[in-house]
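Shown here is one chain on its own, the form predicted on its own, set out as structure tokens.
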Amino acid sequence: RGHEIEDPEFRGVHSAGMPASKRRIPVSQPGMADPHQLFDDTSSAQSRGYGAQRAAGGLGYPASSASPQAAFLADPVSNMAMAYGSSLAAHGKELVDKNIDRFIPVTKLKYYFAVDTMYVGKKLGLLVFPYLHQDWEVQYQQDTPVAPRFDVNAPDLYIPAMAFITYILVAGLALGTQDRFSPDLLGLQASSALAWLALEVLAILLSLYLVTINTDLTTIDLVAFLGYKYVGMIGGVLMGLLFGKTGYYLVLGWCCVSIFVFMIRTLRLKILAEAAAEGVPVRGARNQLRMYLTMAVAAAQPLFMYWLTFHLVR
């Protein structure tokens, strides 16, 4: 431990008589703390490293890496999984960016979407007054038609998504003030009126490929026109709950009709044209087919719009 000194103060009381008394003081060797200091000092071996930091710093902050290609060097592993994971989540957008046209066609849809407020001002007007319109044909620029905002006449899904919608909500304030209002009912309305229309659209694909019809009609053309007729239907519902039955169906009246002429007028340009385009006689066995199907969507319209919304109006 250390070495015995004997204390001089104590000399003369341990000739005196006294017991001896000695006092160990603990002598410092060489590379040993202070023998009085009552805790390590531990700063010493921190300011060592502190200073070496501030040695390779340079200017009294830790040394840092100078370049990317030093950062690198230094975790190479690390680095290396990050370029590896940015590389794979590029390559899983292209991917996505690539194949989402086969499920939802984004492009197509944005111009569907692409409308203003006078065209959806004029639209409504056409589809409660059509009889006073003239020109039913689709404008093209360089054989693409125009977006909706240019051409009435284009069809949309602007107007049918937010007509079904509203419907809904439509049909959710007649049954509260029935008071026979549930969510569980209000999505029974939605369910039925969705799968109407995916009928509808089927059964009128079916019968296109069954008479071999060559149309540019597609399928979203097809739930366009359909979709127009939840504006009646809104018209109609609202009017019975202001002024009963016979509101209801004066204006569902009038909708039905308008939207059997709008469709009318509409699908024969999309189907009887091309009908003509192809030299297809116009008393031919083909043809017939042709205005039969054209006139069943068409006829089809009022009575989906009765069915849906009789039970709405008490």
Contents of the next structure:
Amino acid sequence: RGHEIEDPEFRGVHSAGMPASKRRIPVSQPGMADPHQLFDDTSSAQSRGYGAQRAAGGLGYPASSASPQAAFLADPVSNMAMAYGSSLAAHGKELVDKNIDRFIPVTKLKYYFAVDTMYVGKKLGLLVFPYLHQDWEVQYQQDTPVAPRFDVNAPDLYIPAMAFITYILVAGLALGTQDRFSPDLLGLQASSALAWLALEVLAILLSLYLVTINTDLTTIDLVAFLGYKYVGMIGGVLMGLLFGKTGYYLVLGWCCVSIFVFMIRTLRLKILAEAAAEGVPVRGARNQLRMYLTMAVAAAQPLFMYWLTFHLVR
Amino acid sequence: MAFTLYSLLQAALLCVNAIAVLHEERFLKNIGWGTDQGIGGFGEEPGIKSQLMNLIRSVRTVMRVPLIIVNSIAIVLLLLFG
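For comparison with the form predicted on its own, please write out the form predicted together with the partner chain.
Expanding to the full complex; the earlier chain stays at the top.
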């Protein structure tokens, strides 16, 4: 059966700095057997079967082969060398697994990729039509936010990553239809979009620091939210390819407004946590500054969407 | 659209260099941004100006040695590859 993912540090990331008035909805869904298990564990039965097959095959091969290599491999010294080599490899793998968490937060990243088809469908619908959605709070369970597959409001990295790659491919397609394509242009597009994303993230982090906002908005969360605009960009460019400039402007305009509303409603809960939780209109100098920041972040999205796609549609 | 990751790195290096050359006594004190002039009372809200001053001071302290290394590497690379 499944195993628990033991990551106390992961819990710490999300529970530090939470405002006291955050709603904690006890979630009892029949599908969630274990709150910390992000993925269904299907590995145990199969890997044991594969491992046994592979080991038997590997050890059986030198004995059954009639070539001189068999005699070489059956030599006890080389057997020992093989055993030593495999133990060294296992030790090295252990070391890498232990230390990889220091450089790339693998366990934290796993949370953002725990999605399923229904979540992706609902989230894409939400990105294009956020006007009817009522409840934008992320559900919590025992102080950790619920995995994206159980709550449509949770940020994920799957959609932004896939949308980014699709955007690069669609850009290549658009350039190809205008006879302007060359392979290094793809790399240039990718690098350029990544650079703008990095700049955006740095600018927002800097402004959050300067205005001393205490949110539980982590950097990865921010990257996820800023990556949602690629979905609208893809839609706009595809429509532009099919229907020319009119289609491009129509779809891009619609997606720009949707992303604007989506970002405002999502960031409002993160940045303006106390005021938004009570539902009162924002007042006071501090809250006003936060509101301006939210609106600036949301307004930058349509600008970037237009800036990164207008040169692709002629 | 030639805004690549490499140019972002270059811009970041130049910006950090710019922050590092702000001299404490000759410049920051004269415009009232010295590190001993910023600490107001123990109010709850530090305010943007004191946050900026804190940021400048911490960047200058932390990045002093790494900047030497990164600048040397950049100089060598630019000399070799133009």
